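Shown here is one chain on its own, the form predicted alone, set out as structure tokens.
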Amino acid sequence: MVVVSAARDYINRMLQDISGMKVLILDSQTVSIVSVAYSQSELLQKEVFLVEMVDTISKSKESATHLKAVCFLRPTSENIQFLRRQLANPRFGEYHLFFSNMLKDTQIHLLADSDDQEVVQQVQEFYADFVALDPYHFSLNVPSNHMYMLPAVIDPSGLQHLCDRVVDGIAALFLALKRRPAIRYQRTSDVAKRIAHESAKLMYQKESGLFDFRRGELSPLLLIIDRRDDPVTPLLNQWTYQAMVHELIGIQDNKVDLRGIAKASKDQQEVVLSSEQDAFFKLNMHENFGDIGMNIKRMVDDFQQVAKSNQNIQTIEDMAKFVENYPEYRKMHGNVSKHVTLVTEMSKLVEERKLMLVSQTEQELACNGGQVAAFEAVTNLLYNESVSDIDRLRLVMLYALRYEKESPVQLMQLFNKLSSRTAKYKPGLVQFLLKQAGVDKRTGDLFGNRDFLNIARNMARGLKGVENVYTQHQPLLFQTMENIIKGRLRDVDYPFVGNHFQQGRPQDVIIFIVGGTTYEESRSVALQNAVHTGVRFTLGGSVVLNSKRFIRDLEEAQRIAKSSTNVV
């Protein structure tokens, strides 16, 4: 169930069957879907000479009848209107319409009515309605992700938009994989339950014919869970390559914006970090920061050897060889400077923000007991001038999640200290987090202190010692995957929808996190899949979070909840 190849296959089919010069017309969502699956040079090889956005094509009156328009769009009413406007006064010679999800009959009729000049050659549904970031990790880039934290009464249509987009994305994924899943969800989450029921209704009732693939093998499992069951993972600093880049600099659709970085060269204002397009990144994306430094040094040494041999040009044959190898040399040069720039910038931030000090306390809060020592460590960091505002806020949030019941008095003291030390802090944000994701709201054993087995496991880990103090935390998702493999995921906590139960252990599991995934979790999935337990996991979410994004969603939800008459 490699999601990247599912998306690539659709784009391949779209482009290779239409010969001649093409313009690719996309919308704000499909531009992400295409950009992570296909590089610009690959588009050029398929004779795509122009990429335009659907909302702006009609603004240009310039005719280009020699170009064939390949439109790949989400089937929204806005996109249908843009197309109708374009078909009424077509700029291009032919139109090939591909939609990333199911079209309604009414939409097809509207398009047919608008095609007076008969320029539309075909209309097809190609189910690539998800952003395939890595082989086993996809996102839906949902714009108003914070809606999942709000009760339905506050903004019914906003929540419905979020649910519709998630159901569409999940449906498209299973249509692309030609499978129909058994569906389970986290019982304590209203939004997970709603999405699970709406997905089941679509797959088993409304469009049951479309999803009936008549395959004999075991159905895959779709498990829908809520981000608020593990609010700790998106709040932690990260120390493995991909997760760390996202936490400290930011990754959007496998691209990193380096414009704000002084050391970035002119041609590296935006760089691609993709396991499909960069062999060094593929090998190192899950490695620890310390090892990355060593591996980059090795890559720089290899490059210097190549550069040295290129300086030694004496004959015409040498020159011809250099010219022949130049594109490869240039690519290697770009790759080396990209990774050196990223690691240099991250090292600078680690030093400036004293992240090793901060992270040690974070990991202690996430993984070990000891409330008195934790309170002292957090207090000291709140008064440390080098610690940034966001790091102070995260430390108090982690302490609150861990010790909300044990030490309410100390918690109030920390709230007061945070308010006095952090200018930007919005009062009540930590309390809002506890209302959203406190111990009474969670299903899983987040800190390993509810279940006897987990308590024993944590004690054993404490006695053995930890290989790396900065990466000792394991996301709750890891435990969930273990429970699925061992058949221990309790029906009472994660009920099935309808009577579509699963016999035996599933071979393919898609876990969807409403509210967003993290790269720490996608690393957990990749490592789990590498062990070959007979169960293959794929992770999806509404967005990909780092701590900044998680806190921003929290602030936005708090703002809406406050301004609403219904108090959360």
Contents of the next structure:
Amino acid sequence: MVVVSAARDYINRMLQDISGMKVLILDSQTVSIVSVAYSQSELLQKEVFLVEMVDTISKSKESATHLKAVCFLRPTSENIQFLRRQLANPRFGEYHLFFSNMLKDTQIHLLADSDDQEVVQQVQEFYADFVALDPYHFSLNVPSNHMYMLPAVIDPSGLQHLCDRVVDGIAALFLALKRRPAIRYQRTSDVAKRIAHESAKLMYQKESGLFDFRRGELSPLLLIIDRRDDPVTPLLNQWTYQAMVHELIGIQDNKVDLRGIAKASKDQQEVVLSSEQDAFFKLNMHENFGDIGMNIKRMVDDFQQVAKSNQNIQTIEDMAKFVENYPEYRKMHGNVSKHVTLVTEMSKLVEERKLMLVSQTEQELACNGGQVAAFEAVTNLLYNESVSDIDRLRLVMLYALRYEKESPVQLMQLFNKLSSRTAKYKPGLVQFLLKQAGVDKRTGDLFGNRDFLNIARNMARGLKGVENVYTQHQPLLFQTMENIIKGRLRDVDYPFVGNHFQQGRPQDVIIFIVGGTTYEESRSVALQNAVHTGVRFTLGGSVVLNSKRFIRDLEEAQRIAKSSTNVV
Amino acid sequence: MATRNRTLIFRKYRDALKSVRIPTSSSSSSQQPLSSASTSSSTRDGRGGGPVIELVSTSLLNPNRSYAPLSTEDPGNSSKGALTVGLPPAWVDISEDIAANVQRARTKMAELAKAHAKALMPSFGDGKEDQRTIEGLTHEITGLIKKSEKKLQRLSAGGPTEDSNIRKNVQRSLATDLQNLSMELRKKQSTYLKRLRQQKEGQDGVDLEMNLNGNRSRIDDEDGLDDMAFSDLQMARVKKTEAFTAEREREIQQVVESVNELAQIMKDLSVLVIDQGTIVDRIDYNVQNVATTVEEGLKQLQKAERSQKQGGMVMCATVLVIMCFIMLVLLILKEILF
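Form predicted alone done; form predicted in complex with the partner chain now:
Below: every chain and molecule of the assembly, starting with the one above.
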């Protein structure tokens, strides 16, 4: 059930049967899909000597009929138009078309119409329609993610777009895994319900032939939940390597863009952080910041040893050995400097924004602590000059989410202080968040204070003390996963779609979060999978969030909601 | 891994639509004179491709020939569309040469491995012939690698054309192959030399011991008599050790030479080869880079165009033309008034 290998298998199959020099034609979405799973050197080995984007192929007039074109595109109407234009004046000798999802008959008709030179050799559907970031984590890179927060009446076509993309991605995932799932969704979320029903209709009715795999083992479970059920996780500051890099700098498709940082050397402007290609990263991606520091120091020491022995060339054998080991040495050098640059930059940011202080309060707000102490802490930080605007906003949001009902007066005080301190963020944003994800809207027990059992558990944890104050938060997803393993996921809260009830516990569970996942949650999933409880989890979302992205989505949604009410 | 093949439906639609469309007459395409040397089996389809290749004469006259696409018909399909794969540009020949060299070098490496194993086995003979075969093979392989490396440099072209990207990528992949090959050669050589040295040292150690004992016994015998003059036996021994050292020196010289050569090649190649796992190995990075360099080129061109337009030259020229017209008008006026 590993999503990266599923994507790689598809690409391998695309390229293996076509001999000769090839061109790979991609669109803006499939370029991400292919880039995370396949490297440029592997493409060169398969004789793909050129990669182009579909929107620019018709601009060039150079004809290269000795090349065979392998097109891997999403079946959108724009791509079909580009293809039609290209097929009318083909630049390449042969065209092999692969689409990442199901084609409509009208689209095939249009393509056949423009292929009067008969250059198309095959038209296939290869369902690699998701970006496989890590073995158990995928994303869909949906551009208009904020739509999920708005009710359907405001922008029905935008919401339809989002739902279609999500349903396509989910369908492609299950076709790649050759399974048909039983679907459950979060009852309180309209968008989750809609996506669940549309997926079920696609898999069980419209294309039931395509999805009709042998039902040897138990069906896997697809659980569709809403980001707004756990708004706390994207707002928290992170202290484990992968999550921290995304939170402080930003990871896109396993690439980190360091160009904004003045000190980065020329070959470290953009770096790749992929667990498949970097062994050090694979071991350390879920470790917390202190441990990473030590491991990096160890790696640097090892490297310095190697470098010193390389400088000590006295005999010819040493010279020969140096020449032999040079590529390894270079690779190690690149890797070491990449990690050192990242950690240095993150330390600098932690120092500048006083994140140790801020994060301590955040964790208190998220996990435990009394209301009075929390109010004081937040107020102090609001007055602290070195705390940045976005951190202030986050603190007020967390406080509001936690103590929404307990003391409205103090909440108003905080709002006033926030608006007096930051010019950019208005308290209206916090209120919008509460309207979207307030305590009435949430299903799960986010703060562990609804269920008696949870309260008891929390008290026990508080008495025992925690290992690390900064990583004490467990995302709500963790509880959901535990409930699934124990078979205690309530039907009332997470009903089934249709009558495909499941007997017994599922062995494979795909959890899809509409609105986006976070790397903290993917870490939770990876750690859970490592425990071998007999259930394997895979996590997917419409995007991968950090606090900046989440707040931006809120702002977008708020703006659209406000403008639509003005119109009305 | 589920897939669905839509080619059949596509072909069905395509054929149906083709029969509906007005058939384009094949005779309307411009007829170009067929050279007598053209291949007899080529026919034209409705596309009216370019002129058929003129074979032998052109290729001898133009070393930089570029092929026009030749349309051939798949002998199996008579009525359906022809499979048109054009002939590649000239530089592909170079890349195929290099690939063939790499293949040849690989087979020779296998032979070399066998020769190494044979030479290391203890034998009664001198082992000189084995040495010679090994030397010969090593030289051949190094020669092949060097030749391929020189040809590889020729592949790089100037100008940001479409073609140059493909050339660069072909270069990269061949460079990776060459680098792997030279590294393999280095490793094989070093293990062979190491084992050889171990063997020789075993022999040498025994010899040296004998020499030492021998010397001691000699000195004991002839201590007073002739310390200055060397006896015949000692001369022979000295010559033997000299021969050994000479041979060792030659071997070391060889190793140094080959190390130098290969180091040079590695240096050149490492610039071309992609480091795996870095940003340069990402497909989206390369696609973006191409786009930005082309855009940059376009911007530079536009800037140049603009600066040319605004240049002083254009101003001067326009001013002069206007002056000419004014003078002409004045002249006519002068004629009229007088």
